[in-house]
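Taking the form predicted alone, here's one chain by itself in structure tokens.
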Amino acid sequence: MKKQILGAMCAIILLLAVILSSCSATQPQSASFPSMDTLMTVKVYGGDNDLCDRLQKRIEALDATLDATDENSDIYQLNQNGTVDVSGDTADILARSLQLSKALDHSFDITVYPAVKAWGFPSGDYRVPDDAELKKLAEKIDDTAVTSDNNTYTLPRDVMIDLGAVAKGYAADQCDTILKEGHAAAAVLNLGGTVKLYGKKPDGKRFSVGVADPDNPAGYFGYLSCEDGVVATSGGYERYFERDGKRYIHILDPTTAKPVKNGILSVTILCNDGTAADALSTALFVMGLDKATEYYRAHRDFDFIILTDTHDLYITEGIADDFTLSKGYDYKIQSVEIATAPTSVSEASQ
């Protein structure tokens, strides 16, 4: 939805911040700039001259291609006309999702955007559905409805899909291959609630990421310290309308077609595969905490961090040294330990 960038910097702000220490030995080249309906920041340490320049031409291209709201797109014009022949991009992103949809055991589902739309969610014009039209909606999410030959897609009748909550982990998918042939030397980049890291800070240092606090976005309830992957967060304090006394949030249960309400505040994942990381902080929030939690142990190729709506922090056991709890918040932190027989995501997603 190119029509409105809410809250430009604030965008940043509202999901996931990236603090970064002076450095007086090098400068990064850096830039700002609108897509994917946020604002985005990337930071290049070292390597070739324009790869900013590069790296905005990369992630504008993909979201020309996947946006649901462009007529142009290769999304719009599939959601219009039921079958298309898209592009490698589309092609290699939507056999990703499915791929992950089946790995996560549907609580990813691209085929949700009816659902999405029915609430008001793309275009603002908010809305409860009854229970009759959400049980219709309910019928039609089912991403294994959707076929594919070589790129040539297609959808039955009143299926639609929308790849938002993967586009962002693609980009920084596709974008790390971007770095590593520009030779860069470490970067950051913040595409609106998907971190890209790159190496290390110059100074030998770690990224130290913040995580934004649900009841205030504008603050940070603690921080990771970290290197080199993806680090996703989905909240129900995004996006989301009031009605009536009662909160709706915009991440639906594709079993339901209903906004999620099991107790999460937010999810935040650690991971190399961006891609994964977007879909699996979806996901876990739809799971509930019991779920997320065993779907890790039996998998264990990424790391995550739950707040609960009692203000319990559950972190795995790879990554809680990483994590400091910022001054002023007395959240207790229990360690989800890990499994000794793990599957990965991508030999689950196969």
The other form holds:
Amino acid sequence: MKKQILGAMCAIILLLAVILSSCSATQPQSASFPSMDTLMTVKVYGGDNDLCDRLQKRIEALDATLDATDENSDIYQLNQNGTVDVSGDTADILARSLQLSKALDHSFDITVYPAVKAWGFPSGDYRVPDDAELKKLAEKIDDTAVTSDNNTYTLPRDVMIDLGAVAKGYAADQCDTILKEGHAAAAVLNLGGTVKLYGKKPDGKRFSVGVADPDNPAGYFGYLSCEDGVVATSGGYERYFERDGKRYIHILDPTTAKPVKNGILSVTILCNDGTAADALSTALFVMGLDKATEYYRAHRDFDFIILTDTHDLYITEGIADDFTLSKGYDYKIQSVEIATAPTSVSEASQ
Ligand code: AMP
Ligand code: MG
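Next, give the form predicted in complex with adenosine monophosphate, keeping in mind that what was shown is the form predicted alone.
And the full complex, kicking off with our chain again.
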């Protein structure tokens, strides 16, 4: 009998330990920390109780190996020495970036770094390079010149790499693995302009992600309701400087090495693949509205919200019903359809 009571007590203690070691599915665990040049906030429902800690450590490790300004990072070594042996994350993200660049017709190109530096974005010592310097810089932006042999990456002279346009999206994908392994029920990770959503909220409702108002980045011009996926936004408002009344933003056109100026204020992408979402937000910003729409119609594996400086909002049909404008905003919303209606019967039957 004594043995039975002891056995029952052990079982209860074990059960309690299991309950206590996994987090409540209604009360989230959360953490905020600076990384990748921004403030990040992670919030996790359910799963192992050290999940926030594991997410933070994973993101910090990625930052340490991918940050072009950190002397100990793989990317700094590659940029300084022109060659580096890489493995793991660095090998993965470099290979993915080169593939994405090709698919995006090089409007996203990781070899923009010398131009990004020349404008002073990493250091904050802003300057406006003259036309001759810009011409030289633009000639060197070409990621097809990056070579790899068994994970030894080599750069031609004067070529340097910047993963700033994909690192947060790649981090979001790595966090997905940690959330799965740690049995999380749901999570929302705000990685500074890139938001990773995992599952549904404990009340069964979808997450609502605010889209920053470029005219007042502390506010949101609207909300996108969604579950599972990554919402990545690129906008000039995130980093820019002004000289002689002109604004110069941190997103550069690889063909000219100049800050993009095409009437777009922000591009928000929703995509299951975080690395692709991040590359797409930068690339579609560079492409401009018409080319971005064309690209969407040819691929369809993502959705976008594009805000122009005339305060027109272009939203792809996959998420048009999931977007709500904030109170006080009278932006004109235009739905971007996958296919334009055929204009004649002969066209329709072709
Ligand atoms: P994002 O905020 O994701 O659009 O990334 C912008 C950052 O990526 C900039 O701060 C630059 O470091 C870098 N960048 C700027 N223009 C490009 C481009 N056309 N392709 C790839 N990276 C870029
Ligand atoms: Mg990006």
